[in-house]
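A single chain comes next, written as structure tokens; it is the form predicted on its own.
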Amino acid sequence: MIRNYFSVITRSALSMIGTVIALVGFVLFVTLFLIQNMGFRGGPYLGIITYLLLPAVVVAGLTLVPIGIWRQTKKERVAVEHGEPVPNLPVIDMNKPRTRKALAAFGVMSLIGLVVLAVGTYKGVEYMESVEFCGLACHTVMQPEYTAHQRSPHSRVACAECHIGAGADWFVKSKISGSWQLIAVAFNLYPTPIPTPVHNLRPARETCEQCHLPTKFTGDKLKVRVHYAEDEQNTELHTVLMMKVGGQHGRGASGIHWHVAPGVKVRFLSDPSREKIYDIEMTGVDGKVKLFKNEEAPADAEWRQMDCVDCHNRPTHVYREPANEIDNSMDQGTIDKTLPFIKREGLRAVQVEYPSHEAARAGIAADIAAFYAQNYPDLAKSKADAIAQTGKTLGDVYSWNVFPAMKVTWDTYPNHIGHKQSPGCFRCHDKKHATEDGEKITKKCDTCHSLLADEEPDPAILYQMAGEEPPAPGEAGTPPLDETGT
């Protein structure tokens, strides 16, 4: 006899409650999905609720309902077995229409059931790889690079892009991840700052080469470089340089990214933060094997094979130093480089250590106005609003780079591109790798670059670019840049 196990949910409080809570989250759910695709968007969390959240209710919701069946099905069995007396449940006769739309509303309510959870799912997963997910659900934990992100080349190109890339492998692989992730987060057991280098991290070639193929991107580079000095007329200093960037032409490879040719393999033997770099082992077009030594490594080195990342190992979340982020303002208006020592004051200001933002707002406006009150009473009244802004830009500059509840300050992510803000290229090229035979790896400039011009007011080779004469000894010049400086 198949029971009617209609009637045995009206009996089961279990299942009635599983009901209406199936039957709450499906409508928050629908009503929640309807409101964000007619345009409303309410933050990262929003997203949580109706993707993730309202899903697993219907879920828990339904699961209930058959666990109640099942136990109040039990009680009966058990009534029987001590002979008490026990409700006739009906017989399911489909000649009869009342049962027959009872089945079909069943029927359609499962579907609607199984609609909610593959949109939720499929919803959920595509917020889940969402930058406004990876950058705001964990607020504290994730400020610094989703800051960093915002700001970058790479603004537009979702985390999981890079942080995932095509396949259902690494899928699998960042979803097992996250949910570690989430238990820190949730727990509080993450490690302030976040260590780096990512350890876990896809080759580049299966993600950044899906966009910078080695093949179309070569030849060389003009960089020129605003600098201002640090004394009272901020005085503009331009670094003209030629990067050779070079790259894969045909069947070979030459400038700095050589190592691309077809053939070439290049591994290294480093300690777990990658910033030292103790063996480097070649593999040439040729097949032949050269191993660079350089000191004895530890026990924790670990060999690897050279990636995109060991050298552009912040190609999105760039950290930059407080020079050049004052020189960056400076250069294009946001900060009054016509205030005597701006330079000068603006680097002082920001390097002092601040327990938040918004103390560091304050106390680095405060700081610049307080400066030129004392030093320059005159001029911060005549160009007190200019005073004002430089106070908010350095602010900014602050915020954008320095996370005090992460414990990240201005030099905990440097960036390997260059030999500025870590020894990045000299790791390797630092002329104390050799072989057996004493070859060594060069530390010659021209092997990455021809220095033009070196931190000169008006550089000559700028004025030959553009067609035109250098200013005579002794005139000021604007050397011709272009708006992006260039």
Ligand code: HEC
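Rather than the form predicted on its own that you just supplied, could I have the structure of the form predicted together with the ligand?
A single chain, with no partners or molecules, comes next.
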């Protein structure tokens, strides 16, 4: 019986093809499986291929075998009924040197073929995980995220590191949503702008914490910010903040990273956008549980355990505010800060709506040129180059943050770090959330930072940090910014 089947398999082309497919799939599976188990760190797509695609290939190959057998036996039955001879199998005679050579050649060729196939699969997978593939394969759709990613501290971190991560269960999830995304892009079904928060984002413990150990960043962090006023001189102002990042201290925890310190658990009930927060439940290091309540939550509110991305919701897709972008560019010199009223005019120009980046670049440059031609005609001639460069930078500022094709504009994706661009920390720290005993979540300014200078032209603290004498009152100085190292 078994011999009979074996001979049928080898007589049916379909069964033979099925066998080869199943064998190739199996060998590839074993190779990739071994590579990954030898400690080679393959990314998520390698897992998808190894554990989903190749087994599917093996199963598909194996199903072809019985189909082939069934078709072959039917054909032979018909042949016998018509009195025709059933063809014999070819004889492989190993005594003939030609046959031996042919077999050896076949073996070598198959081996080379398998190696090429394995390398090819690996390379293909590597490409699918790259930032270029994720960010550029469907250009318009991912353009905002890709642009922001390229300018962020995480520009060297692949999209898949945060969006998929390692481990078999998430391969499956991301594969399912990945196929849906392909369909959505192909048929123009995706929403504009792409909604946030990402509800099936993997817990930060399994993504961010692969690189950032929550116990390894403690202590304070100094921030020196340069702002420019909207007056004719674009007066330079400095804000100096000491951020109390904190975290774990011995067995306790304090400061900003208290929320994610070992032993602490904060859960909250919010609307799906997570912008409005209702109940907050906290478990301290001592194990005590407190419930803070504000107004009554609507029916669609959801509970969530707070993790890194509830504060760092824009670790890499950072869309800045217009004032922030222009301040940075003035500080870096790509916008000429000696041009009168450039802060005010720049702010106005980049907040005009345009249908595309090309239209914005042309429109903004013309807008700025026209302002100086009209109000400062001499300057418009003597500083024509600086004005053109400034117009170009303002065009960049617009194109980095506003994406008309995806309906992404200045305030589409607010940042939750701080409380300026959006309520951010003040979603909870608003002195309105209270326990039954009337204990409130604090809003005291020095809980989170010491404000060492608030938009001051010449803050004494900058001189002190550099070990210099501050200028006498009423005297203008140049704050020693570089010496502070920020």
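Only a predicted model underlies this, so the values are computations on that prediction, with no experimental measurement involved. Residue numbers count along the first chain shown, from 1. Whichever C-alpha set is largest while still superposing within 1.5 Å between the two forms counts as the rigid core.
Superposed on the core, the two forms differ at Thr63: its CA moves 2 Å or more between the two forms. Taking the rigid core as fixed, one finds a CA shift for Ala22 of 2 Å or more between the two forms.
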